[in-house]
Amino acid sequence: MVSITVQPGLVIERVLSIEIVRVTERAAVSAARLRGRGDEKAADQAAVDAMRRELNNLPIDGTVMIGEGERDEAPMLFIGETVGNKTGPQVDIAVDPLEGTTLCAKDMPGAIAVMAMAEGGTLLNAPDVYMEKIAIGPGYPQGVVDLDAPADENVRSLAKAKGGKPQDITALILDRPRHADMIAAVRKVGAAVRLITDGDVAGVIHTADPKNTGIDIYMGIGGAPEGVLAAAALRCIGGQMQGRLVLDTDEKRARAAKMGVKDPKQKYSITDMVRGDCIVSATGVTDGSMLRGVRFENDRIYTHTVVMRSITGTVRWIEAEHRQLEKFHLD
């Protein structure tokens, strides 16, 4: 067991940055065993089970603020569930054990296992609803894009800040009918659109490294839990993001109010969604532009993980070779 000593003003110890890597590695390996099998539920459940087991081994007193759903909808890792062995600091947890369930089921690029850990009481307690989102990478003036501005205006503004033309901008947007007008507006102004079928946590993270990913801006409506996870990642590696919960029914507004949302129309910044120090870990399940997927070779398993911490701005890329396969076979 790892012993954690909490110093004043230092809630998340450096050792936890490595500990949470094991959590996403186990979830990714468990999901990867079901790649291409066409069973989204089975792959997701395998990742959830593995992540939950590993979380409960950590020296933390954690509460799931962003999970697989709310208590009545998710048997494990539901919003409000407590995790950890209760021997360490109080922390907030955000998880997506398998982001891109369809991608995994079809063995398509971009599925990941991802989680964030933050100081207790600092993560937005978002209900499992949709969220409007816009995100760009670091190096731009504050306010260069805005959630309430038209898509074409945001593209023009970003291109100007980048020192180029709209033709130099590539926007990443979820391929959904609700985004048809947005996609048309972005293309009309001259920018390119890369459509994705799933995986908008990774999509937002892509904006932080446009030289390698080719993505300058993310925009559109996706899941609110994924929005908070993405905000945690950008808090670590830099960038701008805004989000607004889509509370378009009385039932959703009531759920949000119960979880502490006072203004249903609030526009959240990164620091509204993640107010304290956080660490984020993501492990590839299938190959993608950011992370390689899990590889099974004879008596070895290979994983590829990125782990980030906000207080230091450190980003570690971890290529791991796992030899104690009996532990992974338990997943």
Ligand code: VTB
Second form
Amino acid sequence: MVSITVQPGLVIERVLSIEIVRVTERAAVSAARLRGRGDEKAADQAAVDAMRRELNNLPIDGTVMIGEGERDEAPMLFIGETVGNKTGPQVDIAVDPLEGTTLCAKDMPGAIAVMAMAEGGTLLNAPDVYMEKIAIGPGYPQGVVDLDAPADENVRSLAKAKGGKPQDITALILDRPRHADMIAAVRKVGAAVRLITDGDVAGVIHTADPKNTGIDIYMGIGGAPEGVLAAAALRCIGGQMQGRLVLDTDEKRARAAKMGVKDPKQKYSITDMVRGDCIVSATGVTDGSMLRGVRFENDRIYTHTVVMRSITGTVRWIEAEHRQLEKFHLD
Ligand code: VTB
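Next up, the form predicted in complex with this ligand. The previous block was the form predicted alone.
Following is the full complex, with the preceding chain placed first.
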């Protein structure tokens, strides 16, 4: 059993940024065994089980803030569940063991296993509702885009800040009927829209590396839990993001209030969603433009992970070769 001594003022220890890689690797491998089988639930369950097992080996005293759902609807990794072997620091955990269950079930690009760990009491405890989101990468003046500005205006001011024209901008948007007007507005101003069917955690992360991903801005409505995970990633790699919970019924407002949301209309910045230091790890399940999927070969398994740490801004890309030991067969 690993145990660590916490240095004062440094809650998220360096060693944990390697430890959490194992967690997303194991979840990704388990889900990848069920790629293309058309069974979203089975793939998700496999990822959840693996992630939970690995999390419980970590030297942390963790509480799930963003999980698979609320206690009565999620048998594992529910919000409020405690994880870890309790020998280390108190941390908040956000997980999406299989982000893009449909992508995995259909063996389509972009499914990942992702988690974040932050200092205890610093992650937004978001209910499982929608969130309006906007995100751009690092290097722009603060406030160049705004959640409340029209989409075309955001594209124009981003283009100007980039030193170009709207034609130079590509926006990433979830392909949903609710985004029809937004997509039309972005195209009308001359910019390009790349549509994704799922996976907006990776979608937001794409904005941090426009040279490689071709994406300048993410906009639209996706899941709130995914929003907090994406905010944690941007806290590490830089960039700007705003989010607002979509609390359009009394029931949702009550649920959010119970989870500590004081102002249902609050516009959250990255540091409102992730108030402390954090680390984030994501492993590819299926091939994507950011991460390669898990590959199985004879007695070896290959995984591709990105792990980032907010305190230093370090981003590590980890290619791992695992032996197909008995414990991997048990997944
Ligand atoms: C997004 C996306 C997810 O849900 O958050 C989306 O990132 C939003 O919900 O991968 P709808 O599917 O209802 O639009 C997912 O697609 C699935 O969790």
